[in-house]
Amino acid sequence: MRRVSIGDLQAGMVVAKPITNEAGMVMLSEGAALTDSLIRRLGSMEIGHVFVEGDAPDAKSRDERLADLEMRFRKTGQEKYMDTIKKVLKARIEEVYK
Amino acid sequence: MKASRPIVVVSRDIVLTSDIDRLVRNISSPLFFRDMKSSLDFIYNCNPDFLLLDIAEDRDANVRILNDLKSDPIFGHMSVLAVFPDDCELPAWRELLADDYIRRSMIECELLKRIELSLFRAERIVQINPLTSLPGNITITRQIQNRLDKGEKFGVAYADIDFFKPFNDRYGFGRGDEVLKMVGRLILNMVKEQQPQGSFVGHVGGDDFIYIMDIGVIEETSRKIADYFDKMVGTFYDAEDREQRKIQSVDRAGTGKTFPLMTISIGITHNQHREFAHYSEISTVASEMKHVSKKVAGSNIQMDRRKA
Amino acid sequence: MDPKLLRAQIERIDTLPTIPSVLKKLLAVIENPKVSLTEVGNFIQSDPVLTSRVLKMVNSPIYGFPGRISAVQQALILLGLNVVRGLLLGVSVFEVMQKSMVGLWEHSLGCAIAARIIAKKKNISEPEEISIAGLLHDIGKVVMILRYKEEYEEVIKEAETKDLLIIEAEKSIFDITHADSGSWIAKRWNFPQSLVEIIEYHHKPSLSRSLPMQTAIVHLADLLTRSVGFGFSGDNHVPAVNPAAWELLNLSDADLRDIFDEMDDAFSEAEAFLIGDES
């Protein structure tokens, strides 16, 4: 599963979670193959991204996310309220490869 | 008399430009650009009063940057003598916005004395408000009287400032006329975004501004120079006014009070339903109008809409 | 180096380089004559050096509002149209590319990005200017990079060799820092006392006086922009952040979450903006 922005959504993508409305009602459920016409009503709403199914062509693996993030917090990660942050990225990286 | 800042001159004829530096330089240090585009910088940052252009080359380019330049009142001021060659046919004035213009085997006899005539003659044009650029009563007249008498059909906006007053009381003079400095380019931005040709903004004084434009635009544009006014008031208030949203200011009695931030306050009239004859008529309608539409509290447009 | 004689030389620079993939799509923008101006404000303010000259022209005495302007969007509506085509039509590249100069650009972005989502969640009224600040905040990186190229070069290999931040680099080679060359060049061009303090403060935002949220807000924005890996700011780890300035923003997890959220969407499409669309 992975985050999709509504821009760069496209045909035949498979929807991995329900897309809620602003009142939480369920326009599309799990599953769904997207359509242009889909795609297009999904843009007039307020809505930012969608879980598809499947990785990024080009998307790093959860391992590899999380080795760069390592890389990054490395020598500060320790230090007062950096691994707050970092714990939040890091339950976010697990959550889209959940 | 000498050239209090430097004049530019715009050419790529090596030939003309020695000669001109040779004879000016008894007025002024001349600066030199190869077209109008690499010139920019130096206009924006020291608004010369002088530009001569040589119309030779690069024409096309070199006059669309001159006339988008010379449209703005800030550097509409600035003269401008264009070189023909002598060949050369004259265009319509109207596509090519320069103040005077010479032939180039005129150069060598008359370039320094035009020059100075120029100067001179802006010296004496003080019709257009020192502080806004922007043209003052004598132009606002004529320009109203002219529509006028040729039967346009034409909307007339009166602008003015509330709490200009406790404004000016509590920061001085110099803050409020950066206010009236903004109020004067957002109109004039506004009015010829919406309406590039045959507008017209002037500055009656203090905090009076006027501006004409298209029946059918006017409404419009004035809810949106509103709209921004208030967007960029609380700029021009020191942080805690602006937090709070007020001041502390004297009224006219001279005792102490609290005063809301400035707002925008616009009338505007026009002849479509009815005739007016004379300017002093429609500027009548339309600062009654805005007089109704200060008594509304914040920023407020209020149109005309009598028949009679 | 003798810090008053870089402040002299610093101040001296009238004008700086974009990148090249901004001047292409800048040229659009300026041919298009239908476009408008908030079209024209979105474009400017998504690059560093086209929003610093614009705010430096209208800041300047000859406008008449020194020091005061420090939102896009308001300096377009004060220079109109054909000034902001014209200032825009001066703009030029970098004549030599140094390869982690795109990776400044994004990483200014996404500061400014992060910089108003950070800024709308504690409800500050001006949103925008704090996102100016954000996207100004490395100016001082950019004015170094152009004036002193074979010294900067120094300074990141300095910080490559021996693991430093470039923070640490610049004050080993230089004595000074981005920051202080940032807040002198928005000094010199007027820019409003607000923006120069947050480029002076944005790696000490508890020395700021006057702005201590706005400030912290930045420095927020800089750090969370790097720890997702956004942009390149030439460090490869990200810095501590500073606890007073994340206890005075009190930011639960979940506020990070949405802001980390809000983030991720904005910065796609910034990506877009600057390296997409190369046709």
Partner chain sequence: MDPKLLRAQIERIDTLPTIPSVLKKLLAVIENPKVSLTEVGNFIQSDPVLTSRVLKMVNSPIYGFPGRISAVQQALILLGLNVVRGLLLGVSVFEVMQKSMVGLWEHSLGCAIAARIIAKKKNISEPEEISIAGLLHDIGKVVMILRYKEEYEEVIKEAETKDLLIIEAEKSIFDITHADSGSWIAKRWNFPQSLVEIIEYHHKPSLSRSLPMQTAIVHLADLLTRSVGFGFSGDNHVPAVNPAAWELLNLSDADLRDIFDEMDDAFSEAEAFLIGDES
Second form
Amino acid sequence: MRRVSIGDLQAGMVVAKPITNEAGMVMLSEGAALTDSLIRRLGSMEIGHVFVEGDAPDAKSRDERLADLEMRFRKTGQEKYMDTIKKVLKARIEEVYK
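Beyond the form predicted together with the partner chain, can we have the form predicted alone?
This part shows the chain on its own.
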């Protein structure tokens, strides 16, 4: 699964996670194939990105991303706010790779 901005979507891509509006209503369900018409509609609804099936050409594994995160935060020590940021980023990586 990969996250793709609306401007980079292409017809034929398959939705990997349901697309919801601000109220939480499902606008397009998982498994739906995108068409040019659907992509235009999503853009008009101010949807910023969509999760689609498949990996990015240069996709890193979960473990590689977690190792990168550790490396980037290695010099922050026990700084409270940096530790909080690191935890949020780690949770996001874990979520993407579920």
